[in-house]
Each structure stands twice: as C-alpha cells, then as structure tokens.
Amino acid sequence: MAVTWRNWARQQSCTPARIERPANEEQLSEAIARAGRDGLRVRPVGSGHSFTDTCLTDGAIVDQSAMQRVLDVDTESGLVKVEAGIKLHRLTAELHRHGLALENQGDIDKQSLAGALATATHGTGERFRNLSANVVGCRLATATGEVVEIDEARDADAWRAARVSVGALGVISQYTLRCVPAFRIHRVDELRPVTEVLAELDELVAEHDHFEVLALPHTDKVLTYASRRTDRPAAPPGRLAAWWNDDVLSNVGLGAACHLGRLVPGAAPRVARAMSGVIGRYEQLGDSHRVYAHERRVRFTEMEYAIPRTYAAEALQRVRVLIADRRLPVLFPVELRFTAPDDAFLSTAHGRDTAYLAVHHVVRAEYEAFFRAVEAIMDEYDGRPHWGKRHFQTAATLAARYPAWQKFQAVRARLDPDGMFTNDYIARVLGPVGADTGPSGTEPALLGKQHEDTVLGDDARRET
C-alpha cells in the first residue's frame, strides 16, 4: 500500500515507492543496495523539519529515526560517536548525563542530527561556528551500499563536503562529534527600541556569548535574547512566568495573532502593536541545552539567508521597511543571528563572519510574494540561503556564492557518479552530477543603488 510522507509544516509531500526504516548501519547499507538493484533513487529523511522539497522522491525514502544510539563517549577528549538519526533533544540530554554539551545550538531541537548538519543549521554567537563545524568524522553509505569512513586525515575534501552535504553524497550512518564540557547559560529576553539596538549592535554581539534580535513587524520594537555562559547554579523561571512566556506568548498567542492577520490582513499592524504591549522581561539560568531550545507548536514556513556580518543592521532595517511599506500581514518576528566562519564547502558561513536573517509566515498564508521580495534584498548582499528553508535559487545563481563550489561538485561526482541521491531539489540547487554549473571563487559585486547609497552616505549620494 502506498504511503505518503509529509514534512513538519505539512506543505511538502510525496508518495515514494518504498520507505526504508533501518535500525543500524548494516540494514541501512542493505536498503541502499536494494534500491540500487531496483533502479530507485534514494533520499534520506530525519524529522522533516526542512521547508523545501529536499526530501521528496518517488524512489526510496530512508527514514533514520530508528538509528538514535550514542555509540561511544570519551569524556576526556570530548569526542562522541552517535548514530546519524538521533534527535537533537535526545543527543543533548545524553551528552549532559556524561558532563558534555554541544558547543552551540539552534532554537529548535526536534531535528535529527543528520538533517541539522546536512543543511548547515546553526545557533548564534560571533565566536561559535555552526553545528557541522564540530564534525570530526563520519561513516557514509554510498550508492552501492558500501560504507566509507570519512575524516580530514583520510580525505580532507570529502570531509569538508560531507559536513554540509544536503544529502547529495550518500546516507550518513554515524558521526563523530567534538563536544565541550557541560555549561549553563543566563539568558535575558527584553523588549527594546529598534534604533537603540541597531546602533549598538556590534557591541551587544561582542559582549554576549550569544545574542539574537527578533524584530517585531509593524512596531518600532525588537525583542533581544542576550546570553552569557556561567558557572552559577541553575535558577529556572517561576512556573507562572514560564507558562506566560513559553505557552501563552510564544505559542498560543502567536498562533492566534498570525491566523488573525492571515484572515484579516488589514488588522495586522494593530495586532502587532497589541502583542508588543504584553511582552515583558524574561530570564532563564539553566543547562545550555534547556535554554537554547524553544517549543514551537505554531506551524510555519521559513526563509533564512546568510549574509556578510557587516550588513546585518542594514539588511534587517530594509526588511522591516518592506513589511511596513507594503502593509504585509506578517506577524512572526524577523530573526537576526550571528556565527563565526568555517570551511565546509557548502556551509552558509563558509569563509566569512556571518549574519543570518530569517523570515517566517504561518501555514496557509500566502508567503511567496513576501519571501521573493526579501530574497531580492538578500541577493544584493551575496546571500546564501539555508539549504533546508524556502528560497528560489538555482545552481546557476548559487555557484559563484560559494568559493569551494567546484570542490564539492568533484566530491559529489566521485561518491555518487550516477546521481542516486539526486531529486528535483538537488538537481535544481546543485545541478546534474558532474556538470560545470558556473565559476567558483568569484565574489559578485553588491548590487542595487539603494545599497550603495546606504553604505556611502549622504555626501556620496550628493556627488552622484
């Protein structure tokens, strides 16, 4: 009987020829070899938290949700070997039991480790890289079912390709991660004027271990998450404060507001101002994995772009103006986060200090016009889209934005020469296996008169 697979947002679905659910590496290898004998293409899936069609196929889906074991923990070196299907919330709880933690995390922990790493998922903090940067090695099942060991010493190019692979090289069965001693975080959430925060943005990012800005549409306010690492004892928020912040504001209230804005678009600005009026200061002090992650019960779709850090404030301001000028019924905050550069070939932070700007829209709302307008702004900053979130790019538009694009393509051609792990999304954003999709190492000039004016200032504007 045909079974339909859907992603978390319920906006992407497919009916594959089969869904394989291996419980270990041997079964994974056999499933891929079987698909190859039957002439089926293969796509791995985790929690379905990608918003693109990256997992869809009419061939074989490999669901790794049964591969969630922690295989080895070396508390002295901090090296931990785990199966690739483990969910982040399970992994971080297991690490904590051993006195360890991930160096950094995003604000959702429901994803599988493999899915988060393959799409360059990240947290925030100018001194910390995205999750995949701490992959020391992995084991990858190729199109024949053969499992190869990959690390920097054995094959440096394959290691830099496999850390952010978008599932285009094979199916990873195991990862070895570099972890850090467990630590606590003191986080303060507070509403502040947008002009004040953007004027002090560099200082705020520098003086906090983790700093995030959530700009509230149709208002002059931003919500800031300011976090510092600490050795102080845990001090969880009171039950009433936690209920108000985590349940009422972040889920029930946000969901109701977004759907009201969808049904009555003209009411969105008034709803936004009303929401900002009930947000108060909120503090947490607890183990890192408990403070990083948020419970997200409002279903949404999302676009996120990585841009050079230096343009963070300017880009956020332009998106705020876009929403206000067009009176768009958008009520999800616009997120701004920061990471250090890394060297994975397809990492969105490859080779540059990075700011991430993300926009969301509630499911069932028309999102494309808004997202395309935001993407046009991000294109002016050489923006790189998050591989698992909405965007409208192709291999032709992306190749020049990644200095190591051709190196990734060479590894892909070597590990998957027949394109077994290709689907419509992979073909669209990476091109056919072995194809020359464009120049590599070229930094396109920043485009647009508006950008030039903003950077050069009033004197330069008068001269032109």
Ligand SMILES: Cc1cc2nc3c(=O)[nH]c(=O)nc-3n(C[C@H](O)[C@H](O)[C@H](O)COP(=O)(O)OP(=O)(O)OC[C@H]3O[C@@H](n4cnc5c(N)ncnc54)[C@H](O)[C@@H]3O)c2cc1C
The other form holds:
Amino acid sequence: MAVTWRNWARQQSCTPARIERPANEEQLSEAIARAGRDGLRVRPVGSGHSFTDTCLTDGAIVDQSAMQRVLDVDTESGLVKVEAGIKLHRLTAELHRHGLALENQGDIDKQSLAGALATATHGTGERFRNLSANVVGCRLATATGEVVEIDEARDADAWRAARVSVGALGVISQYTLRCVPAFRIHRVDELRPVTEVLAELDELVAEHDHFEVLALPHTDKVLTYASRRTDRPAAPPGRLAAWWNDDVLSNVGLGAACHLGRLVPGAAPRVARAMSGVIGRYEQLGDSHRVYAHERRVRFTEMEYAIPRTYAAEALQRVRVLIADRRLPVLFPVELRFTAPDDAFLSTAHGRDTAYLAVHHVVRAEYEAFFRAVEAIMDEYDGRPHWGKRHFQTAATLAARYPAWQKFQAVRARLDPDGMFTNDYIARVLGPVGADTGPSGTEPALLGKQHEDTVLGDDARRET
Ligand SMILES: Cc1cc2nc3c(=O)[nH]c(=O)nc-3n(C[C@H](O)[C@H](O)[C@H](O)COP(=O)(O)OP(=O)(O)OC[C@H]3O[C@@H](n4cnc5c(N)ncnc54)[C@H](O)[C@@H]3O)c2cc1C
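Having displayed the form predicted on its own, please output the structure of the form predicted in complex with this ligand.
Below, the chain from earlier opens the complete complex, with every other chain and molecule after it.
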C-alpha cells in the first residue's frame, strides 16, 4: 500500500517506494543494500522539520526513529556516543541525567540529532558554533550498506564533510559528540525600540552568552531574548506568566493574528501594532535544555540566511523596510541570531563570524514573492541559505559562497560515486556527483573570535 510522507509544515510530501525503519545499524545496512539491489535511491529522514524538499524521494526513505539509544557516556571527557535518530529532547534529557548538556541549542528540540546536524542547525551566541561543530566522530552507512568510521584522525576531509552532509553522503548511524557540564540559563525577553537595540547591537551580543533579536513587522519595536549562564538556582516563571507567554502570545495569539493577516492583508499593520502592545517582560531561569526549547504549534514556512556578522543590523533594517514599504501581510517577527565560525565544509558559518537572518510566513499564505525579495538582499551579502529552510539557490549560485565546496564534492564522489543519496533537492543544490561545480581555491583563514585550535577541531584528536 502506498504511504505518503509529509514534513512538519505539511508543505512537502512524497510517496516513496518504501519506508524503512531499521532498529539498529545492521538493519540499516541491510535496508540500504536492499534498496541498491532494487535500483532505488535512498533518503534518510529525521523528524521532517526541514521546510525544503530535502527528504523527498520516490525511492526508499530511511526513518531512524527506532534508533534513539544512548550508547556510551563518559562524564569525565564529555564524550557521548548515541544513535543518530535520537530526538534532541530525548538526548538533552539523558545528558542532563548524567550532568551534561549540549553546548548550545536552537529554539525547538523536536528534531532528530542527525537531521539537525545535517543542515547545520544552530542557536545563538557569538562564542558558540552550530551543533555540528561538536561532532567528534560518526559512523556512516554508504551506498553498499558498508559502514565506515569517520573522525578527524582517520579522514579529516570526510569528517569535515560528514558533520554537515545534507544527507548527501550516506546514512549516519551513530555520532560521538563532545558535550559540556550541565548549566543553567537566565533569560530575559523584553520589548525595546529597534533603533536603540541596533545602535548597541555589538555590545549586547558580546555581553550575553546568547542574544537574539525579533523585529516585529510594521512597528518600531524588537523583542530581544538576552541570556546569561548562571549558577543561581532554577526559578521557573509563574504559571500565569508562562501560560500568557508560551501559550497565548507565542502560539494561539500569534496563530490567530497570522491567519487574520492572511485573510485580511490590509489589516496586518494594525494587527502587528496591537500585538506589540500586549508583549511584556518575561524571565526564565532554568536548566539550559528547558530554557532553549519552546513549543511551536503555529505551522509556518521559513527562509534563513547566514551572512557575515558585520552586516547584521543593516540587513535587518533592509528587510524591515521591505515589509513596511510593500505593506506585506507578514506578522511573524524577523529573527536575527549570531554564531561563531567553524570549519565543516558545508556549514553555513564556515570560516566567518555569522549572523542568521530569518523570515517566516504562516502556512497557506503566499510566501514566494516575499522570500525572493529577501533572498535578493541576502545575495548582496554573499548569504548562505540554511540547508533545511526555503531558498531558491542552485549549485551554480552556491558553489562560490563555500570556500571548501570542491572538497565536499570530492568526499561525496568518494563515498557515494553513483549518487544513491541524491534526490531532486540534492541535485539542485549540490549538482550531480563528480561535476565540477565550484572553485578549487584554498580556504581562507577563519575570521572568528574563537581560538583556532578549538575551531579546527583539535578536540577530536584527543579522542581515544
Ligand atoms: C518549528 C521549527 C523550529 C526550528 N528551529 C530551528 C533553529 O532554532 N535553528 C536552526 O538552525 N534550525 C531550526 N529549524 C530547522 C531544523 O532544525 C532543520 O530543518 C533540521 O534539519 C530538522 O531536523 P529533522 O530531524 O527534522 O531533519 P529532517 O528535516 O528530517 O532532515 C534534514 C536533513 O537531514 C538529513 N538526514 C536525516 N537523518 C540523517 C542521517 N541519519 N544521516 C544523514 N543525513 C540525515 C536528511 O536527508 C535531510 O537532508 C527549525 C524547524 C522548525 C520546523
């Protein structure tokens, strides 16, 4: 019986020839070998939280939701070995039980670890890199079903490619992650004038461990999320405040406003101003994994671009002006986040201090003209689109934005010479296997504030 696979936003779907659900590495290898014998291509999927067609195939989908075990925890070194299908919420809860945590997280935890890493999923904080930078090693099932062990010492190029692979190298079955001692975060959310925040942006980002700006369209206000790590005891917000903030404002109210804006576009600016009038200060102090992650019940689609950090304020202003000038019925905030550079070949933060600018639109709204206009701005900043979020780029437009593009392609040609893990998305954004699609130049020096030895993954060399 044909089964339809759908992503979280329910805007991408396919009818694969089969969906495999291996429970261990051996079954995973067999599933890939079987697909090969039957002439099927393969796509690994996690939680389907990507907005693009990255998971779609008419071949075999490999769903690893039955591979979620924590295999080994070394609390001394912080090295943790897990099955790749583990969901982030399960992983962080397990880590917490062992006194450990992920160094940083994004704003939900429903993704699978493999899916989050494959697209360079990130949080915010200028001293922290995206999640994939903490991958010390992994095991990858290739097109024949053979499993190869990858880490920096064995094969440095494969390690830099596999950390952010967009699922184009094979199916990763296990990761070894470097984790940090568990910590708590004090986060303050407050509404402030946009001019004030953008004038002080560099200081605000530098003086907080995690700093994020949410510009409310059609208003002169931004909501800032400002977090510091702390040893103070947890102090959960009051139930009423939590209900108002997490249920009403972030979900029910936002959803109602967005749908009103979609149905009556002319009302969007007034709705936006009314929304900004009911947002108050909100504080949370708790374990990192609880403070980072939030419920997102309003379904939306999203585009996010990684641009050089130095253009953050200017780019945000241009997108605000775009929305205001065209009176676009957009009610989701424009989001601005920050990360340190890293050295994974396809990391959106490869080699540069990065600002991430994201725009969202509620599902069923017409998003394309808006996103294309934002993309045109991001192109001027040499922007790199999030691999799991909407964009209109191709291998031809992306290659020059990644200094190590050819190195990734060389690893891809080595690990998947026949393109078994290529689908329409991969063909579009990475090109065919073995094609000469990019510059072969040397990588520039990393432009970040981090110590070079950390960025270059010396940690991995200490793994035993
Ligand atoms: C509500 C919401 C909030 C989000 N918040 C953030 C955020 O704060 N920060 C951010 O950066 N992103 C964010 N995202 C984007 C999201 O983190 C990425 O799209 C992520 O890839 C989704 O993980 P997933 O498990 O759903 O992967 P999927 O979407 O299922 O797959 C993503 C990619 O991973 C590949 N893949 C999956 N498993 C494997 C495997 N075992 N081996 C190799 N490749 C594999 C797939 O083939 C695909 O290319 C958000 C998305 C949503 C819907």
